[in-house]
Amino acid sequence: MAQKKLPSVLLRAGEDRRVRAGHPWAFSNEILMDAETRAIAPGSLAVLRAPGGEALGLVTFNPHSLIAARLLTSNPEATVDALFFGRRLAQAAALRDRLIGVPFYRLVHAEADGLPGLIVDRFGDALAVQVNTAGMELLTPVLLEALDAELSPKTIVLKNDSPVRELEGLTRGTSVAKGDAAGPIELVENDARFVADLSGGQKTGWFYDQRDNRRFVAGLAKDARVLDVYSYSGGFGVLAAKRDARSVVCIDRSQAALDAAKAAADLNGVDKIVSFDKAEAFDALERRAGETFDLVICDPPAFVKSRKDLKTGAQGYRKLVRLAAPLVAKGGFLFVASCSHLVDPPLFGEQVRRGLRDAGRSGRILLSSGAALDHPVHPGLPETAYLKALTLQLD
């Protein structure tokens, strides 16, 4: 499509060295806010420049929102259109089909792939899409063209769901674009089957960040009595069951979610070892006080998700160890993860040592790990590296 002449934004005095240094995003507080610039319809596109006037790339602009400018390009000459999206998409599916070798991954990570508010998660011929911004929100019929002539997709949900939307201005809803999301959808992770639901699961669905994770901590399921706490869909358990566990227990508190581990599970011919309890995490963990189990693993849902619960919420991590710790066996192993952003690594690690020390356990670090390598990370934005896991052997 032909571009119109473009509004611009100005930086204020000094506040160009980020974005030169390469972050990708321009706060409302560096922009010069004047009248022109504050009555830009949120999402559009426009020329991001220095404080001197100098070019420095095109942006989507929301002027109500904290992130006010999201860099598209450093072309400000660029055309947004189509084969844009496609370039980027054409670029980040040869990685993943590179990295991952089956077409069940996520395909576009935001701004690591260069599309900033995007997230694009691929089970086949089907695609779950985020769209979380205002810019990304005006530009979805020129993505889902670029979809389309890229990918052929047979389905297309737009699961825009999620509460960073109404920071941006937007309203949450999920909403079919393209096909049938009728029903479950079959995926293969690790050599092995699972069900999604990318209409009415959490997220896009499934969470294709724990693969690497799941493929590691599977390895130590040999013969083990595993107990999966947060199962979900049964990534984790149903993989252990399938890497020969003794026994495997799920546990969740959604019984949709447990539907679909057991479907997992009957898929790959591990019914007969995986059971599962519907019950909430912390309670089933006391209640199972007094069993042992060879491999823990606890992969909650975000217990931050906003600053003003960091310090109750990481607390969580600990209380979540204290629980877990003495079920492990001795000389078994415990996994355990975060996926709060807003925790780094740091205070994630020390959650979890105070939650050892309350245990009264010790042990050693076997892993250290974060997303799957389908998940990458902007090199101008270390924090989005969200997820933390740990994989311990405890005495």
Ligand code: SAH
The other form holds:
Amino acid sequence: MAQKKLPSVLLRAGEDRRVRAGHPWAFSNEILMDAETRAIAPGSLAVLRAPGGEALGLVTFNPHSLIAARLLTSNPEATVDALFFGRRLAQAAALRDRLIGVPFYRLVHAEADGLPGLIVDRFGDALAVQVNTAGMELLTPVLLEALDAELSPKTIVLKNDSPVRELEGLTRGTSVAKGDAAGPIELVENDARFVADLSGGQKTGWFYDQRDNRRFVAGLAKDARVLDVYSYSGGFGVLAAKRDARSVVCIDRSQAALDAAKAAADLNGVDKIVSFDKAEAFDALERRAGETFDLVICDPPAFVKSRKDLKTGAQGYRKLVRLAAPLVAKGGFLFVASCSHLVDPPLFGEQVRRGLRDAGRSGRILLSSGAALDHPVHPGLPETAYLKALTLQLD
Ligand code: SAH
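Rather than the form predicted alone that you just supplied, could I have the structure of the form predicted together with this ligand?
What follows is the entire complex, opening with the chain shown before.
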């Protein structure tokens, strides 16, 4: 049954080409913003129409956001209900079950999974959900019903604290939609055990995007002295210890993060190998000048958060490499990542190269990688592939 009375939003002359070519967004300047369109409640479902009136699909519409229309389906007759969400969730879960094999993964990665504005990370029978658009906010009751029907989770945390919500006119906060979310829970990744705090941790509590990079890097760790800078809950460092590193030092400025890393070290029986240094990363690297490690891992938070900090923020990666590279033994390895979506791979590579030059080190790139496979990318939005990482061997 078709939905009744959905409002229509009309693209301006010539502006239908991109959507017809498979792009899932229409920007506010591409839409005919007459008084009626502007008055549509933020997040409403609407029919997106070509300038001639042809229906191109159903969108969530927010007249106050730069990304005004986000395509939910190219079928304008579709009914967006719990069954609709359920089908998309089932597809997303089937893909992850095939790719990852254990129920600990990013279940929904927004547009790439046909659910714009939505992130869901799965921790067994607990889910951390991030709703980032007004459209997904209005659809949250339907989403929760579908999550229940498809996955029967015990716990659902709405971790709606991302700054991007403000661009959509949404407030920020964390709430529990189902069950009891008190305290950290356990997860399994790369055959190791970790802990995540879905309500109190950073983002959804765990960074699944580094799963494959952690596995690769830990594969270099046998007998190595390892420094894990910006360690968070030990995703790299504890796995390296489990893969027979000689010693691992985790540096982070968050005590809660280091407590979770310590809990993971205990769970994996590597607590004798892993030690912790609560510090500002740059200070710690400067303080440790003269020490030597066989593997240095640097996975910082986004240094570039807005276009206006692109230049100065990007230089943070150069500085990081300048301070980290001198600690790498001859023939040792340096892993460095950037999750700033505004820093593209060439710019990141350039900053890493300059940092190495500043440090007077040469070497070779072994692996240029991105996010793990449960973070797919919509083909129309290649710029949303935010994670970049380089693994180098240094001379
Ligand atoms: N490598 C981690 C993820 C890192 S997220 C993993 O594999 O899961 C970034 C981490 O950097 C966070 O834990 C945050 O607490 C820490 N952090 C942010 N700014 C920092 C700073 N200036 N010095 C040290 N740690 C910092």
